[in-house]
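There is one chain below, alone, in structure tokens, taken in the form predicted on its own.
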Amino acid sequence: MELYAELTRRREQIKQMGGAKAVAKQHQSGKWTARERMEYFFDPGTFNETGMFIKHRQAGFGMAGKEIPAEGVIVGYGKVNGRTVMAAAEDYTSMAGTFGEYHGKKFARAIDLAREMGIPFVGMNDSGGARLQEGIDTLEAYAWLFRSQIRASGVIPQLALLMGPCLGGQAYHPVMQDFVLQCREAGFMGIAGPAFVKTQLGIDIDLQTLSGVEAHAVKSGCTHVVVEDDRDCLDRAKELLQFLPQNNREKPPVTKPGEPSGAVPELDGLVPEHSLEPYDMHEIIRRLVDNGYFFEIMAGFAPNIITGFGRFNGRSTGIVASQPDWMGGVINCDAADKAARFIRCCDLFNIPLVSIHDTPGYMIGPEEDWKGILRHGSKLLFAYIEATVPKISVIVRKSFAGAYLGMCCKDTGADLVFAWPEATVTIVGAETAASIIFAKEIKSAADPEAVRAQRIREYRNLYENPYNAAERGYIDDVIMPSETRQRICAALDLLENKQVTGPWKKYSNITL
């Protein structure tokens, strides 16, 4: 039938995207096409495309009659690991995947539909930026996209995959999603490209330095996961989705437990006894989670704190841990921002939290004070206190001053707090306390050093241990390190159906 033949012809023409030459150029640059990405991402045979025939309506500046297959963005839904997901992939072979009015309309509608259906949304960014030929219509389309994704924020998980350039106003799009995955060589994100920076500011800088992985995974904190190429990016996105629920009304998926929740003998004695001796907290995390599998988030940014996902008896769990191997595990502005945002994300999607800490406190000094450690540091308090998911804290060694509060103590949100025998839970170290409390006595003593040593010893014996806090009920139990995994698993069982009812309000006025 001629009508059917016409449909087939039109479909096949659109599926050619920008044509063989443009596709070959995409491959030469080390990137897959948008359709190849979709085919690999979705379970075989499950992808359903929508909006294939959408076209722009512009006529000025050479746009009259210009064909842009699928408006430069492939949109559709299907199964990923057996669960329904909505996705949009920008097609760089079609007018460089530029963002115009109907490109934006397709993108925004996909997010709206994902929100309405309660399924995750994944955006694959690979675009030359704004379609300037469409003027105000392009600008307004950005507003549609931003409105759609902000309305969906906290309702469904949103992942942004930087698989090519994402520059200009469009770059706000990925950073407002829940997680950003950036390809090491091909992914770029920035408010302006090198040419514009040169024109406006007179600064010569290349795209990789300005907008690459070093810029965002290490310096700005905009990128959550660095990946090697398209295949790795899509594989990692699939892994991440397995830790997340479909929407904020569901609990995360539970996998079959990979190992028993019993004792882990190798944890005993793993932490150095001397409180200033560093060690890698990853070694503890890997011994606690199922099968040693830990999906780290923002590994390169503020590495003095660790965030990521693991499983306990198959349960998806968010982990926040100080890192004594970097800056001694002190909490600075960037570390507080990183942890608070992750905590809030876990809370939005009903993912329990386990906090493991060994930290001397918040960073002091003029640089951090002027940068705003007070307002940044308080984000941790907001995040933990407001979170209604199960919260379990494990104090491994140092827990001093504000960091004791900021890393989720009993009265800043923890449902259960455990401490290892090595734990020192106190407002300040004994040396500092003695030098302040007994300053006059030490100064006037016949033997100042002897008095100082005696007072330090007294303070240490009284406070630099977990037992004083346990006596007050601030710590629920002092446990052997080897018992930690079993106690966390049992606590998660206990807190499975935790319910919290708070006062009515729109939201807290969190510090910026």
The other form holds:
Amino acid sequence: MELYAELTRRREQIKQMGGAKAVAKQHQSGKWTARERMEYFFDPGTFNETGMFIKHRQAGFGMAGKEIPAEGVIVGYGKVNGRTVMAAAEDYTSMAGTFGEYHGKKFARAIDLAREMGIPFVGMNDSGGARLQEGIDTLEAYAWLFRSQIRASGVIPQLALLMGPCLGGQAYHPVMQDFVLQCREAGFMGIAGPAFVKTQLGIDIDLQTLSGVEAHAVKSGCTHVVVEDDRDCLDRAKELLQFLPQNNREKPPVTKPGEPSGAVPELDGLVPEHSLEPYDMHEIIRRLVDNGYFFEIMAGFAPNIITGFGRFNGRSTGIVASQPDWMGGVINCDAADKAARFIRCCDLFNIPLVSIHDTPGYMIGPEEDWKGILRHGSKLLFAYIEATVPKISVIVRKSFAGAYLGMCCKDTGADLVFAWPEATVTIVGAETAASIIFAKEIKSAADPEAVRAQRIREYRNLYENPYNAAERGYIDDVIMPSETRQRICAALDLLENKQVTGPWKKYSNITL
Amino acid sequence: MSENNRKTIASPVPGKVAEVKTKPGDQVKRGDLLLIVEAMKMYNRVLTPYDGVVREVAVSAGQKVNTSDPLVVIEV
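Just the form predicted on its own so far, so send over the form predicted in complex with the partner chain.
Every chain and every other molecule in the complex is listed next, the one we just looked at coming first.
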């Protein structure tokens, strides 16, 4: 029938995207096309495209009659690991995937639908930026996109896959999603590209240095996961979705436990006894989680705190841990920002939190104080105190002063606090404490050094252990390191149906 | 020797040099321990990000250092 043939012809035309030449160019630059990405991302045969025939309505500046297949962005839904997901993939082969009025409308509608249906949204960014020919129509379309994604923020998980360029105001789109995955060679984002930086500021800088993975996974903290290429990016996105629920009214899927929640003897004696000695916290995390599998988030930014997902008995769990191997695990502005956002993300999506303390404190000194350590450091307090998900803390060695509160202690939100025998929980180190409390006595003593040493010993014996806090009930139990996995698994069982109701308010005035 | 071949390793934190683990003339490989800076009740290991030869050790044990103070110069 002619009508059917017409449909087939139209569909096939659009599926050619920008044409053979443009597709070849996309492949030459090491990238897949938008359609190839969608095909790989969704379970075979489950992708349903919507808005294929959407077309711009512009006439100015050479736009009249210009064919831009699917308006440069492919949108649709399907199954990922058997669960329904909405996705949009920008098509760089069609007018460089530029963002115009109807391109924006497709994007925003996809997010609205995902929010209403309570399913995750995944955006694949690969665009030459704003379609300047369209003027205000393009500009306003950014507002549609931002409004849709922010209204969906906290309702459904949103993942940004940075698989090509995303420069200019458009780059607010990926960073405002829950997680940004950036391709090592091809993914770029930034408020302006090198050409604009050159003309406006006179600075010569190449695209990779200005907007690549080093810029965002290490320096700016905008990227959560660095991936190698398109295949790796889509694989990691699928993995990440497995840790997340479909929406904020659900719990994340429970996978089959990979191993029994038994004792882990290798943890005993793992932490160096000398409290100044660094070690790699990943060694502890890998021994605690199911199958030793830890999906790290923001590994390259503020490595003095570790954030990421693991499972306990199949249950998706957010882990926040000090990293003694990097600046001694001290909490500075960047570490606090990184952890606070992660904690709030877990809380939004009903993911329990395990916090592992081994930190000497918040970073002091003019540099951090002037950068606003008080303002940034307090985000951790807001995040932990307000989070209503199950919260378990494990103090493996040092937990001093403000950092004891900032890493989640009993009364900054922990439902259960465990400490290892190596733990020292106190407001200040013995040397500092003794020299302040007994300053006069030490100064006037016949042998000041002997008195000082004596007072330090006393303070240490009384406070530098887990028992003083356990006597007050601030530590629920002192446990062998080898018991930790069992105890966390049992605690998560206990906390499974935790319910918390707070006072009514719009939201807290968090120290942004 | 050109300036570009000389790489300066700076202190990552303000603190006190606890121990110097290298001396001029040492052949070092990326990841080798150069010295330890004690700060905030922790030993911070300063590792070399470069392969090369140590040309200069600018600090000694017990010395106070600030963030970005030069510690070691390596010829790569």
